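Here's a solo chain for you in structure tokens, the form predicted on its own.
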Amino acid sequence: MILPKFDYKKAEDIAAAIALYERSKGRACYLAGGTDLIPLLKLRLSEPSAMIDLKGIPQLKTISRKGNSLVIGPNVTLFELKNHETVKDYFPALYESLDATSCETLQMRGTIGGNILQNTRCLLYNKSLDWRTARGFCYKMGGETCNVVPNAAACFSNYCSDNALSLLSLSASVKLAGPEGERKIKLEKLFSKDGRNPFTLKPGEILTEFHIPFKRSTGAYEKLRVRNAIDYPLLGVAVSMIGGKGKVCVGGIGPAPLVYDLKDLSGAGLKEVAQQARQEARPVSNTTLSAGYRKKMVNVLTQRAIKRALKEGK
């Protein structure tokens, strides 16, 4: 498919790109990795007026040790990432999820801000403009229903990040930067849980640093796809385990992911959590597996996950 006209804008540092967001009045939208944006922009799921490309801004490609924390860049690639020393022998978790995410070819290009800023997906929602005027558009597209579950004034498509899930587990936080100036937020609070509009990024807000507490930990993710390779999850699941406590993370079942304290290590604790996770889940009929299978496998990769993390299974 072609793109769509827009006028492109490559920004040298942050103050830069929030100044050319700002003339742009709100039509602008920022460039990174593109693995995300681009199919959104062929599709015309997108429709910026200008594009403002951030890959050339050095602040946002490092990695360094910053007092207690890990602070990653959100234009470091998924691929540069998930070969990082620190990343292998600190967080499993996240290198799992980077190790899993999509191919190699695409890991060069993405960038883990990307990944985590990606757009929520479904079924009915990812397709051509041809299509989706023909089927109706559903609420994520200024209708007034929800073209899965019929009647339903709600968005069910998934956020389906592969890396927010074992960065949640890990208590990460994120730095933010726009025209408000800058904050510092848990990552939690950066998911909205509206589908339609997934995040609270405020507008002209980019997303400048990840902070990951300094701490060794054990842990593991779990994800659910028909291939082996390039597929979102349509469900994932991360656990880390620092100092006998721990997190675990479900996603790819919603607008946001569900996040849960891991403070019983006993056997039946540790079910208590899956199961909790597994009736929480709330999935509908808009990937290509069924919601039911979805919802029970919520429980198989919840343990199987806590079992790793705890060096129980390979």
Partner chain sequence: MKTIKVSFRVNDETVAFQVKPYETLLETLRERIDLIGSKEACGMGACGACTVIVDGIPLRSCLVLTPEVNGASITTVEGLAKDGNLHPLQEAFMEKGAVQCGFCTSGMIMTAKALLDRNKKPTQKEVIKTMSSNICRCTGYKKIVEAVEYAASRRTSAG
Contents of the next structure:
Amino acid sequence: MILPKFDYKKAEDIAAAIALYERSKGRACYLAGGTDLIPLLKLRLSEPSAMIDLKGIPQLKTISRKGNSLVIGPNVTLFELKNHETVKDYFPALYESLDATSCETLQMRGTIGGNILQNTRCLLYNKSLDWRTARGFCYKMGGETCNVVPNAAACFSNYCSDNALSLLSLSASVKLAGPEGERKIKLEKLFSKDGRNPFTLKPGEILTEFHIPFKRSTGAYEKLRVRNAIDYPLLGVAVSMIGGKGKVCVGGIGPAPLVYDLKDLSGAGLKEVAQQARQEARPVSNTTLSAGYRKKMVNVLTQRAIKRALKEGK
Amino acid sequence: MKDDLNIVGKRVVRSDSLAKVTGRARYTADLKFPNMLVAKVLRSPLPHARILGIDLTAALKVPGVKAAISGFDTYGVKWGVFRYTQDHDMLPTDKVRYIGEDVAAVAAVDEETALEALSRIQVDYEPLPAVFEPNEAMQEGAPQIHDAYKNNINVHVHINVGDVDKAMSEAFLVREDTFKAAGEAYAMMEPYAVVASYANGFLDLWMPNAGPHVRAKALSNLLKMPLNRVRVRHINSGGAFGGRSEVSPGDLVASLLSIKAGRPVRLALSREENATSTRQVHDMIATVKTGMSKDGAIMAKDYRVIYDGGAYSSTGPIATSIPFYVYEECYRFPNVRYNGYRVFTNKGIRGMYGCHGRAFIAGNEAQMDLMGKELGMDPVDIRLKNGLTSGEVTATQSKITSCGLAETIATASERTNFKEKWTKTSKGKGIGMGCIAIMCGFPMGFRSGSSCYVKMNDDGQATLVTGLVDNGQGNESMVIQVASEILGIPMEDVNLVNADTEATNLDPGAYSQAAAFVGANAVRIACENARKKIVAIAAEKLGVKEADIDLRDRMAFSRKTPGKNMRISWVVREAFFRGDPIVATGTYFPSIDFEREWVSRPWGQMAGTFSFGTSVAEVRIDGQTGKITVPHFTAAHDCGRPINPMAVEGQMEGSIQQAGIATIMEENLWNKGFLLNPDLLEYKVPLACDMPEIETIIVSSIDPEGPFGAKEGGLTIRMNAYSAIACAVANATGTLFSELPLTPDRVLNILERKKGAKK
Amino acid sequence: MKTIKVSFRVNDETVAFQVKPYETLLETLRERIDLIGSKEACGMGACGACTVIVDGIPLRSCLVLTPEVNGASITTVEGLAKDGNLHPLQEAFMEKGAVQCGFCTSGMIMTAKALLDRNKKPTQKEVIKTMSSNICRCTGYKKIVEAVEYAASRRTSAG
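Could the form predicted together with the partner chain be given as well, to go with the form predicted on its own?
Below, the chain from earlier opens the complete complex, with every other chain and molecule after it.
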């Protein structure tokens, strides 16, 4: 399957990357590991004028401690991050979500930045141009309808990053650099909740750093999938706890993760969070396994993840 | 036949594996020829529409485009395996009948140019109402997909033996259940590809195929070319599983483009095209009614099975019959009625599959467990009670000549401690058993037999020439092993010319389970004939009796006085001197009732012999998520004498993946005629981490007719592994399933229904 | 579209081409230097049949742009045998019967090689986890896992 035509540029630093973007008049696209992007290009779901390769930028590849944060460069691969000395000890939810991502080979190519900025998915979206043309374009392709839920007003595509959930549970924030300068936002704020365009990134912005508060947490990641590797989550739940308080994040359903604070650690409190997540999750028939089933599983996996996170804390 | 075997029966390294581990093995898409063009196909975006016109003009104007074709460039000859099923215009001019159907094609200097040209082809369609579910397609007033088939009923196989109604009324226990199963994807790793090269009036073709001769014959019909001018050549095949048996639209497309352009053409389908536009597996709904006597004997079976046939006939009559036959070859049915309906829908083309019929077979097996339980019998006893034995005749009059069914049941159940585990189920755990028989070959007229030609070369090496084809299961290595054994030379001294229609004689192909029993038998006979000639000269030269001569390690020698010996190469040279080189032919034609016909006369001897097998699965179910894991899987197989036990094990292990674990995850998903998972991401081929701990047991028996006693190896597990899983789930949940695959959502439904029923 | 000059080492030879910026490594290997051992089975990174090793890392070459590997050192299945001797993994795949249709084999062997290069003595669990990166339709994986373990044990015992 051949790629559409585009130019290739390699950036040596962030400023150069942004300059290349500006020169492309907004039609270029940043490239890291490519494991999410290249298939989208092959399917003609994205037809940029140029790829701006960020892999040659050394500062995007480092993991360091700055103040009270662990700072992770977005071009660190999932495999490198998983095997980093502090991750397993300090951030078990993240370790588990990294380990549950796709398969080892793709973990070695895929980057944490690319994993977070992966596009949302739908069985009727991730298809060839011919397939999609035959079916008719949906909201996410610039059309006027949803092919899954007739008469729906929104796009229900699923955000399938495993690791966004664990990073959210760890209260991570991200630093962005773009033509208009730098900014730092909470990771939650990265999500637009609109499946058509799932991120709040401004044109030309590059994700430059992840910040995780450097505190030892307990946690767990639960993933619903059919096969035990390669599969995207049909539902993911990450829980991280620090000092009797925690966060629960539910994803893989809909265009943005759901985030809940966990304060009441009694049995009733846990059930309540799980129940609330179940109520708020709105799966539709846009992936494998039935929507009703995935909704039920929100409750089950949320409780499981919380219980494991608590158990680990003891 | 020799009894003291040196090579047959040994775990030998397959002859094809060196090329494959070094990356040198060539598959169709690897081929390159001077001036070769790239082909691309324009496909139907509609499930059902009248074609009003196709305009190729603009496409032909794109620089670099060398040919463009549509159905108006063909002879309009339709394909069908049987005369009465010829309904598939592989480039249609009247209507399109499924999304993804081949409509037009171009050949250009590169892929980009070809894609550009495709986008300029104009096709005018008049959309027609479409129908996607067989139950709806059979209703009066449903959209008619082919004029010739009323109510879209493509094939009706009707079998009626004994008096079913009477037996049902006399039965102690009668039960009727309906089982559904989604069709699977073959998901062979190699996407379909064809290289066609037309020059000087001859068309040479390479493509993954399971029978070069039937492929060439079909193409010679479609192209109205003499058969000898259509030459299908040998090439490695990246998996078939039944899906490469028939001629494919791509074959016609590449051939026409090459003829038109006068240049070689390569058509390599994308993974998505391979899924939407080559053959798929039938979805099915099976209603199984069984009458049993008080002692657990099956008295009658009454079946109504509906197969979703997709848009065209394909192997229709065979596909509509096989699930029934492999089951009746396994168990005794004094009275049986089978109504199999293959129904057209506006979905992709369907073919036979190595695991074909899981709703029917797993349904039968699980229902039998339930009925047995009611009668106080466990799955082992009820299967032994009803299983066929050597010398018996099936309901449709096939004699079983050798049968290790009981041994496979006994071994598999002993190894797994089956009876105890089945009786004392603990929460979320289950064990299940599936049995089946497989015919080794089936009636294919004069193509049912195989012929081999062997010549001894002047260095003492041998060359085999046979039509036998290898789709990855190891057929090539198998016949080299057979020749090596008989001719007394190592495997590396045996060269193979095979699966080339110009050089080789007819062979039934690798989709009929006949490679070991028929193809290898022809090789055996040819080599035995050559051996006789070698032995005669050696005996004369060494001054001993012919009966005293043995061949081994490239030597001919006296068994009594091994010091008397000579190189086989000397014998060969001596034969050249005598003007009578050592060449021989061998033909094997199985004893089959050739009056037998799938629809009009469904009785008589089906095949030369049958193989048998038993699978046992142990499952665990997560009660909250419904997710099944399979910690252990045990398979016992009577394949006659295994020629290469390692290869037979490989077939069994692959079957456990493709049929067994598939039962918890594999299905094609459809929506309005669109295939939703035409890829390797959302179509779930099980991975290494999804596999159980496997134990394979080969129950050797010696088939009186098979080469060194061999029969089909592996397919039995492909057709009983799903039963073992499904029965194990039924055992764990205490209730029958109604739909396969047993994905977590379906399993949770079963558990919740059960809970609800208790309350 | 302008072509880009790219040079890299493949199987210990330096090669240089003018490539299309949107050319994948898999296309370059197969079409320009006839290294046809790497297969396109899905083209979307799902199956691993196109796996090659780039600077020690196993990559799905269908997801890599050729310009991205400028200056890299690449090993494909064709580069495993040295001086006429097969790599222990190649021998193990043959001896253990881990090869059937062969279409996934190159990718399987390259994935396994990258594993053994970073972990000389993997446990069976580790082997299964790594090999779950690749899809095989024929074998049920049992003999593939056995072959990788066997190759590891032979390499270890040979020092």
